[in-house]
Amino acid sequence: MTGNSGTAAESFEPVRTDVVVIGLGAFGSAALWRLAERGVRAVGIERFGVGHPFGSSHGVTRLFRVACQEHPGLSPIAGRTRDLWQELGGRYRHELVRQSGCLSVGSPTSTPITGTLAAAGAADLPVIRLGHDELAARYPQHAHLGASDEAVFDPEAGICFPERAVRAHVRAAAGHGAVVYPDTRVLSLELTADGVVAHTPTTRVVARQAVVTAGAWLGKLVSGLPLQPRRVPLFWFQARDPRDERFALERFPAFIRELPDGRVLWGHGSDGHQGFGIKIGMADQGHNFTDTDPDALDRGIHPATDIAQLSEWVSDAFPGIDPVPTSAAPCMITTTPDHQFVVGRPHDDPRLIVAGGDSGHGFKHAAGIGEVLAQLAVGETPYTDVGFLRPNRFLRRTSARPPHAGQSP
């Protein structure tokens, strides 16, 4: 636990508060909504804008899924997001989750074949399951199949768009009395007897309890944690015809496709009403992307190491879309062990929750987590079982002591 920052704000009368919620985020944005909406006094700081593209929560459109191969304990949360969503969209008039459908291909054994069948079972989902031959005719953008390739296609999947839902939970949150700090870093976070205290170069946020959403530098305020950022570049791609249109979202759906080879793409089509291009990217199997420091991330773009490798996944399964990007951004996603969440109270300590560690699956429950979140702060029982998120998790088997709370270099 640190102890003073040591800067001018300390002089200052601090900010007072029920919550203080540390980055505004996909998860942060949707706990500060949550918790305003249930009356909470709750204080948000992003030390960015809000909806910035320097984390993890930007890039125009994400996939959407309910029945979640990763986990099956996920398609509640799914849900309830896509509810929450639906409910904050209607109420600004903002599309926030559009349910155009979610293939997931690969061979009977694959982790998108048996994961999204065993999360539908689960939630008693409406999925269909395609054979061989009738997912090369329904969808024959899909090339190169194996011979034993089939798929499960989910109608209540699609894409969310994050810049937008982010922007429209903290703009509910402020409607509720949640006071925003944009661009405001906070600098070290101290544990103390009575609750937390933020310390910001302009200010401190004196709180009962802090949910610590930053994202890539969730480890750095909380150590203790076994979380890894990772540089994910994002790449949208055309048609090699312009006039082809079977790339486009409604005839070519979002996925996650096995190759026979155990290389996975993920993406969806295009929208040119929406001006968005069609969007693919690798999944992190380990070896294709890098360990990253989020303050010292390489937010260049390099053909050689980003795009080769790619392009050649993309030319053998989807031979009708140019395999040379039409346009890249820098993007992060954090990894841990198991490659499921943290979320929850590290050490059952009341004063401290934290999520975090997307694993590059994490947007698509934004909203459903934020509730979680609330829930925790307010002593409310969590909608869903979240057991299998918990930090404790990790924490039992590395150290006896509660993680504390660190300094943001």
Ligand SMILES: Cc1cc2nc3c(=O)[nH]c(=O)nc-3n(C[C@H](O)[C@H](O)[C@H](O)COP(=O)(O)OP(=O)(O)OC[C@H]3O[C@@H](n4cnc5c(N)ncnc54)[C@H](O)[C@@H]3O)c2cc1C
Given for the second form:
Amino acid sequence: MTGNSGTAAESFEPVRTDVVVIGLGAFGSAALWRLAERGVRAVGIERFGVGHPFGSSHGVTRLFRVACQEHPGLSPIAGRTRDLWQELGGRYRHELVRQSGCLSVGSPTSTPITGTLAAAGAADLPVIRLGHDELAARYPQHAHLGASDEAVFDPEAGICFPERAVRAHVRAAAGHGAVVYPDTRVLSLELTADGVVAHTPTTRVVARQAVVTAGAWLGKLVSGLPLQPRRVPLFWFQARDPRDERFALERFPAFIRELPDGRVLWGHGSDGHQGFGIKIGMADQGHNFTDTDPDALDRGIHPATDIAQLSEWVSDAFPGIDPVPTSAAPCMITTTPDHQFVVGRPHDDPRLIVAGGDSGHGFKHAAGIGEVLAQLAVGETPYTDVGFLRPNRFLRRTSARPPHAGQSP
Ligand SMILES: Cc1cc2nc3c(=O)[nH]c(=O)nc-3n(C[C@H](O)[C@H](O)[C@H](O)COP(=O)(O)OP(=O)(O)OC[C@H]3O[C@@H](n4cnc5c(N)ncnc54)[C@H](O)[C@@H]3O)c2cc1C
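Next, give the form predicted together with the ligand, keeping in mind that what was shown is the form predicted alone.
Now the full complex is given, and it begins with the chain already shown.
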């Protein structure tokens, strides 16, 4: 445990609350909203501005899927997220999720096909299977399909809007009485006998519990969890022929496509009215992106290492798209060894709840995870089984010691 005695902050009276939420990105902003909506006294602290582009939740859009190939247990969380976003979006007249569909493409034994079918089966979701010929006829934008490639179309899937959602969560939280400190970095988190103290340069926040949702920085505030931030840039493209409307979102829906040699691409079509282009990225397959320290993220975009390979893949899989990106943005994911999130109380510590380790597929679950975090904080049973996300799966069972809560440099 660390403190920061001797700083100016120590000379002021601390702020007292029930729950302090540290990091107002995808998971934290939603947790603050769901806590405040329950009437819980809560303070949210964010080191940058709300909806900023320096963590993991920027870049206008994310794929939204309900039949989640990553784990069948994620479908109820995505479903709850959709319901909460539809309600919140209606309240503020903002589109937070668009159910424009998602196509999972690959061979019958590929993860996009087997994983999506397993999740759809477990949750009884109405997905549509397309055989090779039907896929090729309906979506000719997808070129060079493998001989056995097929597709699963999830009509409840589509895209969601990260910055908009984060801002809407925080607005709703504040509307229910949550206190929000933007541009305030938590320097250290101290675990005390009966709660926590979050130290910032300007104040101390004393609370019964902390919900730590610091994204790529989570490991700097709560150590002991196997979290690895990775640099994964975002890229946008345009059709070779600007008059080609086949790459508009309604005709070129969100997709995850495993190519015959195992490479995986994801993306979605453009929307001129909303001002976003065609988005395409490579899945993190271990070798194509690099580990990073979030405080030293390389924010440059490098033609040789970032663009060349992606352009080659795009030109092969989608010949109608100009393989030279029109824009790019650095971003980060935070991986865990099993590529599932960590959500819950490390070592069952009553003072501490974490959510992170997004492993590149977390935004679609933001509001549903926020709901789980709020339920854990107030002692409710979560609306769905999140046992497979428990941080304790990575912590030694014999140790009763809480993970070290420490300083973020
Ligand atoms: C290229 C790319 C593509 C992706 N595509 C998809 C997709 O299609 N679908 C999908 O569902 N997901 C996708 N993801 C993943 C998704 O974006 C992440 O899962 C999600 O944004 C993670 O949210 P988070 O709350 O963990 O982190 P963040 O949203 O980054 O939130 C963490 C917050 O904590 C704050 N913070 C950190 N340290 C401190 C501190 N000391 N004091 C105060 N505040 C602090 C940070 O500033 C930040 O705002 C993608 C990610 C990337 C990079």
